[in-house]
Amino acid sequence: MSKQRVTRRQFLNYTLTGVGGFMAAGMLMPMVRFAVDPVLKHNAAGDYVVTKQKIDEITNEPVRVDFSFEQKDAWYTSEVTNTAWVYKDENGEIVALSPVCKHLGCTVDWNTDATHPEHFFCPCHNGLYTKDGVNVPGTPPAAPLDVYPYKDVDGYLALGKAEPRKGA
């Protein structure tokens, strides 16, 4: 044991420093956890959503495929419905395009403009895309439609998160 006695002033100083440290830690820990928790949390962004579209029923004519999934934002969970335009190209490969126009985010439809048949048409500002989702020069869209990665899950089409077209 130490032969030096603790004075009242030292005792009070040690006590207040300790209590202040605990209070500071109590205030900082939630902030640190808030900042670090999303980094450590498992990210389901790479997951695929199985649609009701059978792969063997997909033809060379684009069809609208709606699919729903559960989305969690912080503490709020909601059901989200997305859409894709799906068809098979000349090589028999499946193409899944996002219907969101790259100009202002409107929804494009297939073959709805009588003056431009066999095109995706955006009614907001007369934007046009070819069948493969490439923007037609001279129309408002500045980039091609995003594409969905896909997988075959027991004969049904499964779509991932839409990604910008590579090389565009």
Contents of the next structure:
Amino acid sequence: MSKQRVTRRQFLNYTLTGVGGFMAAGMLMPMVRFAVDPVLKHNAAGDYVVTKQKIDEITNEPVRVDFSFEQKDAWYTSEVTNTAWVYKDENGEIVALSPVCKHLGCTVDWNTDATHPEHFFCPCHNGLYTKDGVNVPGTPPAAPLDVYPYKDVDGYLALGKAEPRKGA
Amino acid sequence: MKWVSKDMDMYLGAKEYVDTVVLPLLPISFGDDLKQTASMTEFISLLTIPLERQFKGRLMMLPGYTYLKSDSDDSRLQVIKHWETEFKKSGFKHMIYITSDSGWRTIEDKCEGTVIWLPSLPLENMDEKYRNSILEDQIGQLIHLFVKKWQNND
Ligand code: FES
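I have the form predicted on its own already, so could you send the form predicted together with its partner chain?
Below: every chain and molecule of the assembly, starting with the one above.
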């Protein structure tokens, strides 16, 4: 009959390893979470932001729609204001364009250049885009304006994250 | 572009398109006009953010030049001259200073660049909506000024 007696030394060994492992896990877990967190957070940024623009008030004429949301940059939260140019195209489809010029990032305006009416115009280096946001060849921008995906939220326009398109 | 390393990559790749440099002039005083200089600095700093956003690809928005309100005209002017030499060496065609400090009005003619003076507004006492609409209005005017300046190429 073997007597499997646990000696005092063994007992201490077991308990210390157990407790130590527990403590190590306690320390490591938050660190892992901390490292993975930004990755998880990223998906949340794809959410739609509801604007003050009523959908049935959108016309054929592009209007500026500003919308603000909280943005988390690592540990720092700030309020960001974005802008969209919004109108209905000839098929009655809503178009929401990003105002950020695809050349070097200035903000484009609708219909402000007297020599090119009914165009989006960038005052920085005279970039031009047609109403559908496509860049006019021969001007600095090399790609069309980004497009916001949109949703109808109780009659109000909600915008997602602007997405790039193929060049003209 | 702003004075951050990410934007400098863009600047280095597109220098020929960035012909305008903006230097906010920000007064500081610990005397009687402590609050006044603080609100001037606050006001101008608030305006620079949307201005930079509007013209990101053409202007370089520098962090401001902070000086003591008690500095003499001459010493401030000398600093500006020094900046201007450097700006021109770096290929900037338009040099613009924006400030709320009326102390620059007496020496603006001696600067080669343009001093845009905007009286600071008592933003702290306004409710947010009113404040935003006032700021938007000011920014609109600034934008207009810049575009005009570029058109006239002066
Ligand atoms: S940034 Fe718009 S044309 Fe250059």
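The structure displayed is predicted, hence computed values, not measured ones. Basically, rigid core = biggest C-alpha set you can superpose within 1.5 Å across the two forms. Numbering follows the first chain given and starts at 1.
Core-superposed comparison between these two forms: the CA of residue 156 stays below a 2 Å shift.
For residue 18, the Cα shift between these two forms is 13.4 Å when the rigid core is held fixed in the overlay.
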